[in-house]
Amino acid sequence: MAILEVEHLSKKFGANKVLQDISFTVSKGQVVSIIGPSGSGKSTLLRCINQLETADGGSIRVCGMDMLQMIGGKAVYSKKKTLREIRLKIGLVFQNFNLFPHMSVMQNIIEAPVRVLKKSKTEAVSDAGELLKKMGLSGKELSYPCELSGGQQQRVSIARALALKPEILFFDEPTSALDPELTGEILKVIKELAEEKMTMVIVTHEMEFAREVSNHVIFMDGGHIIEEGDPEKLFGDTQNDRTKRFLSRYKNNF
């Protein structure tokens, strides 16, 4: 079953074509890693799917619902009600945490379930407690983001995204803002989610991690998908010269 279908997606900023004819599908339970050099369009792609940027063309379908369609040669977004329903199917973990600094860890996690899903505070707090336990953060409920390490803040961000029970979870370079010694704890959490068959799309520069955790890898450059396929094939036996050049800088890591 396809959770996400992207077809011929395009996006430009002025004359700069950031995304050009992007098409791919993500199935339920699949983990897809998107790799590529900085400026290749990876984060913009995630932002378009998460409705943080407006695409110029193509189509996006989430859980069978059309977010964006081409109608009469124009890119047309669905009505607000449908877009809201789609947002509830999607979770996004940012690279810079984006926690509310004036709220405690518990408040950060329960805010959306209470306000958006209309859960009772009691139920939201109970669910948040389970998520914090899962993230190894029991006892941090009353702490504020400034009192946490970067790795702990990112784990709170993941818990906050999971609190809405999304069908698909997106990660935009989740370890890029962390010190190297904290990276491992975030990758461990994502691996555990993969083992639980959580559907995920991960933009990452961690090549060894992408090879290990993914079912499918997409390599982007210059706004295009250059190559995609099985991780072992792409990392171990790619025949594409551009992919080889990109991976050569990481060859000692996997």
Contents of the next structure:
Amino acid sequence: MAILEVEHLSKKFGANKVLQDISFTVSKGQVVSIIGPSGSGKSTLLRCINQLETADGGSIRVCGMDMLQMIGGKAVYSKKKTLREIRLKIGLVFQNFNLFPHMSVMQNIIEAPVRVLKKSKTEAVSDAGELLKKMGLSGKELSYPCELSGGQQQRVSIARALALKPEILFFDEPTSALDPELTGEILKVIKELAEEKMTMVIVTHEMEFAREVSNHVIFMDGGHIIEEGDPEKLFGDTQNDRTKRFLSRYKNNF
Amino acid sequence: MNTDDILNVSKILLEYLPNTLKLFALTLVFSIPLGVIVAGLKRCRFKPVSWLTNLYILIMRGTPLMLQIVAVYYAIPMIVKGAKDSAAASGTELSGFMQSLDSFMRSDNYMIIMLVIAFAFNYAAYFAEIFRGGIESIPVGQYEAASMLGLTRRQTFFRIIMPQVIKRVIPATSNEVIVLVKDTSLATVIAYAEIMLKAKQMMNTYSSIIPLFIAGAFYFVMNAIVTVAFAMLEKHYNYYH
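Now that the form predicted alone has been shown, please provide the structure of the form predicted in complex with the partner chain.
And the full complex, kicking off with our chain again.
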């Protein structure tokens, strides 16, 4: 079953075509990595799907609901109510965590379940406790984000996104703001989620990780999808020159 | 002046302290919410509203508060006088509205009401700029995270943005409140019976500058209290950064 269907998506910033004719599908339980050089449009693609940017053309369907479709040659967004419904099916983990600094870890996680899903506070707190346990953060309920390490903050933000029980979880370079020794703990959490068959789309610069955790890889450059497919094939034996060049540059750097 | 005189002057000034405090407190009560509204209007996406708000802030900050107090205080008497003159010239009666304005401007509370209007609108302009700066200093990621969690715009503002803005605007607001304590003395311009007016009167009575210093000590103590209060407030918000 397709959770996410993107077709012919395009986006311009002024004259700069950031996304051009992007099409891909994510089915339930799939883990898709999006790789590519800086400025290739990976993050913008994620932001368009997450309604943080408006696309100029193409169509997006989430869990069978139309978010954006082409009507008479124009890209038309669905009604507010539908967009809101779609938004609740989608979770996003930001590069900079974007936790609410004035709220404790617990408050950060239960805010949306209580205010948006109208769960009872007791239920939300017990669910959040489970999530924190899973994230290895039991005992940090009353801490404030500023008291936590970057890795811990990112795990809280993953728990916060999971608290809404999304159908699909997006990660926008989840380890880029972290010290190298802290990236491991985040990658481990994502791996565990993958084992639980959580549907995920991960924009990342961690090539080894992408190869290991995902079952589909998309390589983007210059606003286009250059190549996509099985990670072993794409990383191990790509026939595409641009992909080859990009991957070898990465290998040389490490 | 001997010790008895100093005590006597202090006692008299203390009697007028409530009038100073009344103007101070009422100004704060009205100007802070008004400042929040003005900050919101300035950020309004409908351009004419934001332009008008800019004009309002420009006038309030660009002209002396003393002038504004005088203008607000004498506006109604001038209007009523004009109406009376033209009524007399045409031999007609004063309209009901003008009559009620006439009795309003003679009522006991007229002076403090006009003072609070002048002060509140003036201070709201300053507070609005402080609050706007606070709102705009919140990283856009906070809005994005809130929107990804499905919070409404209202919830985002009141639950996520506002609490963080309050922490950030405390230092600038405390500055403004300290200035307000001292600015209440501008009310002497329309002879509002507060500390400064009395101090000046007693300067003449005693032919001494000491009553002024005593008044100065009153303002100093008030501001010491304001400073401590804001320091405590700042400390209260120190649990995160």
